[in-house]
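This document opens with one chain alone, in structure tokens, the form predicted alone.
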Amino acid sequence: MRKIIIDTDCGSDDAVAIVMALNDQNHEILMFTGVSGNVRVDQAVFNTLTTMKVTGAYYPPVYRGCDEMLKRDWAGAHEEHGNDGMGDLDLVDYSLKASEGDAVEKILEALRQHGDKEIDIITLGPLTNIAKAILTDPETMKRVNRIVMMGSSGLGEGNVTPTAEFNIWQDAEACKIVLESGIDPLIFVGWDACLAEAMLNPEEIRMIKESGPLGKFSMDINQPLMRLNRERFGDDYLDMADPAAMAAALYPECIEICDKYYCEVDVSDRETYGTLYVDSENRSGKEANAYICSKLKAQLFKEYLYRQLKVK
């Protein structure tokens, strides 16, 4: 079994990805680490714990990580996920407790205790915790097998500015530290990977919701995103960015396009802040430093999603 650490700013699509990972019997989650992003870190921790409780598979520790970005103010994504990040349905169990310990230190501790290249890190939010771990102990962080990140606009357009995707835009300085860390491979699953045929359409959403408790939970908490998408597309659609990234990480058979490029991130004060520039034509002549997963095989992705959500 592959050992993984999941770093999350747990909003509603993160929760679906977490359900998927907990039900994947080919991987063992060593821990979850919370970070501010969609919601503040304390809310992200409660949302993660609640999702584990609903899933009922097993219960890795959940550690609290960074509340503030490295340099920028936190923004949040309440419009897409609700004020509590979980659709404001009063599903969050605030009696649950995080495990004792700091997320950054726990990541480093796990890497020291396990064999070299034995642990994958999957990130579903801003990269603040990962950057802090690199700044604290860069050599230990190089023991990671790979880092798979839901982040960047891939080879397409952004979702928070014309060119920037939310997770990178929320803390671009953290992304810069990760890109320059020397860790290899780094794999960005772009926002474009969850669009087009990979989106859940109204019929698929209804099928998942009616399939059982996990399916209903997963679709109910994403009602705010559906409301937004009704304005964009005229009906209920879901662009499931974090589930797409989780599928790419745990079920790589569903990846259609994933190539390595030279990438750098914009940390300027301009409106392009947070853009991950991808040298797709190799015009810079610089050595490729990150993979960009920009397209999934939609049917395989959805079949994997259905299996993990117990859709029959």
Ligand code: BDR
Given for the second form:
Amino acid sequence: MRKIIIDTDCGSDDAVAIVMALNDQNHEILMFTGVSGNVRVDQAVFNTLTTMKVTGAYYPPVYRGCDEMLKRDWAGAHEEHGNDGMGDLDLVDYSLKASEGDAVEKILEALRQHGDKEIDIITLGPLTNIAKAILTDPETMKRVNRIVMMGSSGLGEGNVTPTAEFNIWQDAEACKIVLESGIDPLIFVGWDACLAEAMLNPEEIRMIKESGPLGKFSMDINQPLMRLNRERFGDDYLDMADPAAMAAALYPECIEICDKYYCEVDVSDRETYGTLYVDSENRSGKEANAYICSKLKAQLFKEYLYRQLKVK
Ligand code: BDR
Ligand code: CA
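Same protein, different condition: the form predicted alone was shown, now please give the form predicted in complex with the ligand.
So here's everything in the complex, that chain up top.
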């Protein structure tokens, strides 16, 4: 069993990715670490606990991480995920509690206690916790086997600005620290990887929703995103960014395109802030420093998603 740490700003698509990971018997989740992003960190922690409860598989510790981004103000993504990040369904369950301890310290502790390259980190939100861990103890962070991140526009367009994707844009300074950390490999699963055929279409959404409690939960919490997409795409489509990243991390057979490039992140004060520039033609001549996963095999991705959500 591969050991993983999942860092999340738990909104409605993070929750689906978390269900997938909890039901994956080839991986053991050592802990969840919360960060502000879609919602504030306390809500992200609460949403993670709620998702674990609904899944009912097993209960790794959930630690609270950074509330503030390194430099910019927190913005959130209420339009996409609802005010509580989970579709405003009043999912109130206080039976599980966050664990004592700081997420950044706990990540470092786990890396120290395990063998070199024994742990993968998967991030579903802004990179603030990871950057803080690198700033605190860069050598320990190099013990990580790999970091797989939902982040960047991949080789396509952005979703918060024409060129920037939310997780990178929310804390680009943190992304810069990760990129310059010397950790290898860094794998960004781009926003483009969850679009086109990888999106869930109305028929697939209906099928998942009717398949059982996990399918219903996963689709119900994503109602705000569906509403938004009705305006954008004319029907109930779902772009499942974090599930796409989770699938790329836990089930790499579903990856179609993932290449290594030289990448740089824009931390300027301009409107391009938060853009991950991918030197796909190697015009800079600089050494490649990160993988960009820009396309999934949609069918395999969806089959994996269905298995993890226990869709019959
Ligand atoms: C990313 O931003 C958030 O809205 C989602 O949870 C996902 O992690 C997509 O850009
Ligand atoms: Ca997320």
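Shifts are known only where both forms have a C-alpha. In this text, rigid core is short for the largest set of C-alphas that superpose within 1.5 Å between two forms. Residue numbers count along the first chain shown, from 1. Please read these numbers as outputs of a predicted model, since none were measured by experiment.
Novice: Are there runs of at least three residues between these two forms whose C-alphas all move 2 Å or more relative to the rigid core, and where are they?
Specialist: When the rigid core is held fixed, residues 92-96 make up the only run that shifts.
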